[in-house]
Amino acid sequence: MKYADEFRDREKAQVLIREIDKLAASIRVGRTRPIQIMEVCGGHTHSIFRYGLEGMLPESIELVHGPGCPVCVLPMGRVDDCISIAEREGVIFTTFGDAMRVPGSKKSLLQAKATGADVRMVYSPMDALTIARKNPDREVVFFGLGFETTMPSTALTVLQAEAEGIRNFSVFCNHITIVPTIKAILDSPDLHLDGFLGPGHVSMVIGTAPYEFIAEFYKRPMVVAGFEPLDVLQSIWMVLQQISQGRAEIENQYARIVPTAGNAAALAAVTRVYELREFFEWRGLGSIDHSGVRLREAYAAYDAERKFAIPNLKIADPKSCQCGEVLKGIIKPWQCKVFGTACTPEVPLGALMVSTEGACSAYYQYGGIKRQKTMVPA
């Protein structure tokens, strides 16, 4: 198949659903409890609800929405750090659009902009570097955010700034890594997952080999999945097939995009520019060892954390907000006490209602709010 509409073919989807029904019925664990499959990536969550895939699946399958949304797992204290930099005199703070409305303890970046901070939305770190070229008398900071998907573009921008001798550009680095995150989920006593849909965009960079520990040590199958409806359904079928056959392997459904060994050029830039942090704080998951990166000492001149004094405080989410439980897959968005009432996309309490990859945003946007009114929270 070559075109997007071919991956949205109704008849092919119906064939896959029938095969999924047969497989699910043959799996013993599904007779006593739901077969739990976590889609790690928030992009998959939105595809699932946009195309109504969850409603097509048999009741014996439960899709668990994982923490693969980088904006969503950013703790409130790091948002406050962004704002403290943005509000400094002479700073132009640049960020992707979905991070602008994420609430800090007192305000969001968008609210900081409304009160006078020079906060600008960009589409890439190279856009931020262009702003730095045009404003040599201003400090331009790029909010580096995301999993391995966006790490290379930030790294390559730092290398470009170094090559051009641009010294008024820096990165507030909040890039995070996927493997320690999945390990933390697997080690959680609250979850009993039977398999995973692996993140397609991250895997495009790192390949499939880093996930082998999931099959080897935890005996869970993972299928790296694409984002179209047939991609997701086929990947669910592949996970179920492994479970029914008693296998635990890492398979690549998204082979048209994801190379087994990853992207060598991207990985080289990442290795050159970043080093692992000893630990990094995640919203809902707490501190996870070696789960974040920072700029190496050689690139200290481009590190906003070294260039500016930041509060670096740990700030708890509002007690009414249950983003942490949703991120870990313990509850569904509609089970949160404030979902769709005190917390909406217009007035969000938590990051999951803001981001284009957030589970709460997906439920709200594609009709999940109606479910809250008809189902009793667990």
Second form
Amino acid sequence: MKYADEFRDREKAQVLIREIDKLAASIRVGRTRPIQIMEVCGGHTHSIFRYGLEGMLPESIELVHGPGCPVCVLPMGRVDDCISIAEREGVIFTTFGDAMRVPGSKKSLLQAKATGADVRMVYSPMDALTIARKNPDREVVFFGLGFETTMPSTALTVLQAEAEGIRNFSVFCNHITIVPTIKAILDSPDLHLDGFLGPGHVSMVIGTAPYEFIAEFYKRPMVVAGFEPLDVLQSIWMVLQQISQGRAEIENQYARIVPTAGNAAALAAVTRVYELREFFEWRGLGSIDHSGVRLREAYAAYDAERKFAIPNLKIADPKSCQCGEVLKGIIKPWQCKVFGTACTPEVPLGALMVSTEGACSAYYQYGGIKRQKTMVPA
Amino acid sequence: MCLGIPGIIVKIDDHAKKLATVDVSGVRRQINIACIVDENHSVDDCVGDWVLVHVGFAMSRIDEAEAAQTLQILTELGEAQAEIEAMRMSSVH
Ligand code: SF4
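Output the structure of the form predicted in complex with its partner chain; the preceding block shows the form predicted alone.
So here's everything in the complex, that chain up top.
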């Protein structure tokens, strides 16, 4: 696979670890708390656990796992909305596999399928459109989910449906946007982050300019990072360099994929099809202003929210769930009271245990339990 | 869902709809290439491109020169470390 091996080279990783050790030691002088770096994106969380990167870092560095897993921040009420659409007469409900097992207040989409709803897993929104073409007498709904990475693909699919005059296709739009979320995290009084690893694939769409406020107003460094082990380590090293030199800039480690200006065609489709919502509800984080998008009036015919009556109820998370605190990085997954007991990947209580990009599932699958036993909770 | 996977575009299937076939480690499927086409890079230019594929869409062309440069920094860093190590060893005498 293109550049996967090159960015997994052990020797180069060792070189980086030595540099990180040196820098961390020099920054450490006079500090009472660890250097906290947040990886915003769930893809990074996954890589960090999969390759055991956290264990290679000096103890003075703490990685805080951010809210960038779209499945994990889906509120329970939204899952219930999906099920209410899916259980309608004549509907085929299509979704990415990740969302199938997210618990709603009564059941998940997978359980709805087991009890008769026509829920189908698709790899791409284009596959959902193909299903619509083949089933003209059924209503095909695609569950639009994800940050700016997947936003353009849903938009382009809507435009394609329009161009072909397909009328039995619509999108239940739950796309969310990363910048207001990072701002909400920076404004949160509980957190004192020293820097960020920027989301690689969101950035390939939006470019690096939208992050400038992080450096300018919040004086925090951010390095847009790739997902291979060397990418993540090199980006941590770059963040540390900035901290030690007293700089706060937006840098791009992932230039092989991320053009500084983003992707013009993708952005054009996004602007054409969506508008910002006033606010959007996140699991664990509450409502964040302008953090979600919906379809514009011009595409109302493709908007499942307008096409079907949707309950749109707010449902509180179960009391024992501490997903919100984990999402904000206040506690580690293994510090949640139900981690590994009432909440496991097989029987998840919270969404962070469902997706492979969720911090709890990553901890659980890649040695999290071991860590839970050997480390004393703070 | 957010990770994506690199693949190489092997043929164009539909010029108007901007659909092409991609090969990802031997597995082929149809993807949409609208996001990697512009006035300087036509639909036909895409054949042979290494791209990052996300949920059925080519979202970025992989830039070889940038990849090489990123790796080069690490190679130089390793060489510098080796040299410093050698100097330290020799200064013992
Ligand atoms: S262990 Fe389960 S309930 Fe606890 S934070 Fe993680 S996903 Fe949420």
